[in-house]
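A single chain comes next, written as C-alpha cells; it is the form predicted alone.
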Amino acid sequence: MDITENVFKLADELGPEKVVFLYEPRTQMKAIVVVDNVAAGPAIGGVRMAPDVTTTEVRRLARAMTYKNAMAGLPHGGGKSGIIANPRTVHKEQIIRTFAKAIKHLEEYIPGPDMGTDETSMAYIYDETSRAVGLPVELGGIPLDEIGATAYGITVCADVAKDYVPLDLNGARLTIEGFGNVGKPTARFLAGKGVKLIATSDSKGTIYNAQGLNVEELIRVKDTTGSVINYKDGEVLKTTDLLGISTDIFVPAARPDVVTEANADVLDAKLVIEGANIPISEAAERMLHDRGILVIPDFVANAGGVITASVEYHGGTETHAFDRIKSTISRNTKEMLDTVYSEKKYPRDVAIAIARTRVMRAMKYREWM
C-alpha cells in the first residue's frame, strides 16, 4: 500500500481535508502537512521537525488537534506538519524559511511551534507568510515554553484528576520522559504542589532519585550540558528504566509511542498525564486502565500550549491565557471522568466522543454538511 492509498483508507467524516507532501531540490527541504478539520476555524497544529517524523504520524497528530482545538472550545480545527530534518542542523534556517514558502498560499493551516521548532523558527514562519502563532514576544507573541503553558495545564489537568485516583499531590512521587520544554516547567509547577519529582529522562539516559530530585538545579544541568545524566545526587539509569521506576504520576513529555503493547506491563504508576501529543498507543491506554492506572488522554491534559497561541492569534495576553488554561482544562478533565466512572468507560473514548460530537456541531454550519 502507497502513501496515498493508506491516508486515504484512515480518512473519515471529519477528515483529513488536505494532505500536501513538499519537496525542495535546492536545499533538500521535504516536509508533509495535513489539514485534518477546519470546521470551527482555520487549522492550528505544530511544526514537527525530526530526522523520522512519517506521514502516519502527522496525520495522527493533525487529528489529536482537531480534538484538542474543540476540547478547547478553540475558534480553530486541527492540522499538524513535520519537516523531515535533523532541528540541530546548520541550515536550519533556511530549510524553515523555504518550509514556509512553501505554505505560504495554504492560509487555512496556522503554523505553530512543536518538538524541534520554537519561537525563532516562528519568527521566520511569520517573516514569510504573515500567519504564525508562538511568536517572540519581540514580535508580539507569548512564549509558550518560557511561560510554561503546555505544562500549566498538566497541573491543572493533574489537580482534577487527584481526586478521581486518589491521590494527594503533597509528596507525591513524579517521574518524567523527556526533560525538555515540556518536562522542565511541569516539574517546577508541580513541585509547587508539593509533587516530588524522582526521575526524568532524555536521550542519554535516566536519572533517579527516591529521595527526590532538586529541580531547579537539574534544570540547570540540563540547560548548560545538555542532559539530565550530568546532574550529579542521583542514579543513572538507561532512558528506557524509568518505565519501570514505581512511581505515582507519569508525565510523557517528548516522543510518541513510548509506551505501547510490548511495555505497558511494565509501567508502575497511578496517573498518566500525557503531556506529549500521543505518546501512548490506544492499545496501551486500555492496558493501563485495566490495570487500575488513571490516564488523561494528550489533547485534554496538554491543551495549553494551543489555548495560549490561540489566545495570542486573536490579541490575548498571558494572563488571559491562563485563565482561560484553567477553566476549559479544569471542566474538560472533569466532565470526561465523571463519565468514565459513572459508565465504566475508557478515559479516550469518553473524551473523543466529547470531541467528535463538538466538530460535527460546528461541521452542521459549513455548506458541505
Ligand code: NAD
The other form holds:
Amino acid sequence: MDITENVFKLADELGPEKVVFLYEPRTQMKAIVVVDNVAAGPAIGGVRMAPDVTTTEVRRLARAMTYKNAMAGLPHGGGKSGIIANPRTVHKEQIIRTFAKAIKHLEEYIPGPDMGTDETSMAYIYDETSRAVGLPVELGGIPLDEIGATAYGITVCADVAKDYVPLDLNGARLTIEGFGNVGKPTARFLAGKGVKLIATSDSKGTIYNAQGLNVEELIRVKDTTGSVINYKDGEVLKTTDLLGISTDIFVPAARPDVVTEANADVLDAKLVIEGANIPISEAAERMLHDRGILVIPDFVANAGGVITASVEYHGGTETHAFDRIKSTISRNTKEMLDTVYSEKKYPRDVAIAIARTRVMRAMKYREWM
Ligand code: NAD
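Having seen the form predicted alone, could you now give me the structure of the form predicted in complex with nicotinamide-adenine-dinucleotide (NAD)?
Every chain and every other molecule in the complex is listed next, the one we just looked at coming first.
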C-alpha cells in the first residue's frame, strides 16, 4: 500500500494533523514526525532513534501520546518522532542537530527523550530550536530518567491495581522485560514495597532466579557490563524466554508489540503494567483480560515521564512532578478500573473513552485550521 494511503486510511476525528518526512542528504538523516492532535496545546512526544522505526510505529506512538497527555490532564496534545538510525553507530550530535534544524519551525511539536535519545540529545535540540523537554539540570531540566519518574508512576499504578486483582505486593513476584531507564527504577521502587524481582531481560538475554534477584547488584551489573546476563546468581535464558516465566506482575519496558496474538497464551501473570509504549497488541490485551489477567494500558500507567516533562516545561520542580504523578495516576487507574469491573469492559476501551472525551472537549474550543 502507498504510504499516503496508509496514513489517511487510519486517520480519524482526532488526527493525525501532520505527518512529516525529513531527509538531509549530506548526513543521511532520515526521520518521521507525527503531530497527532494539538487541541489541548502544543504536542509533547519523544524522539525515538532506532534503525527499524517505522511510520506506522511513530503514528501509533503519537496517538498514544494524545491519549496519555489528555488522560493526565496536561495542556498538551500528542506527537512523536522517529529518527531512522542506530544510536550506537551514528555521529549522534550531528544527526540530532540536523533533525532539530529540520523541525525548528514545526512549533506545535515539543520533543522529549525516548528510546535511543537522552537529555544530552534534548540539550542539542533546545540549542537549535529553543524547544525541548527532558533537559539536563544545567538548562533547568528535571532529570526524569535519573529520578525514575515513569517507574514511580508504574509503582503508584501497581498500588491501586493490586486491590482489584487482588494481590499482596509484599512477596509478589515480578518480571520486567527491558532493564533500562524504565525497567531499573521500576524494580527498585517495587522492591521498596516488598515485591520480588525474579527475572528481567535486555537485548542480550534474560536473567532468572526464582528466589529473587538482588536489584541493586543487578543495576550495578547492567550499568558496568552492559547486560543483565552478566549477573552471577541466576540462570541465563534467551531474551524471548522471559515471557514464559510464571509471575505475579509483568512489566514490559522495552520494545513495541512484544506480546501479540501469536504469543499471548504463554504469558502467566496476574497483573500486567505497560511500562513501554504499545508493548502489547490490542487483540492480545483482550485475550489476556479474558484469561483473568489485568492489563493496565500504557498511556494510563507510564505517564510519569510526560507529567514530569510538562511540569518542567511550565517551570515546576521535582517535588511538584512527584506529587502530580501520584495524584494523576492513582486517580486515573481507579477511575478506569471502577468502570472496567462495574460495566465489564476492557481496560483499554474504558481508558480510550475517557481520554477521547477529554480531547473532544478541548477540540470544541478550537477553530478549524
Ligand atoms: P532504554 O533504552 O533506557 O531501555 C530499554 C531496555 O530494553 C534496554 O535495557 C535494552 O537493552 C532493552 N531491550 C532492547 N530490546 C529488547 C528486547 N528485544 N527484549 C528485551 N529487552 C530489550 O529505554 P527506556 O527509556 O527504558 O524506555 C523503554 C520503553 O518505555 C519504551 O517503549 C519507551 O517509549 C517507554 N517509555 C519510556 C519512558 C521514560 O521515561 N523513559 C516514559 C514512558 C514510556
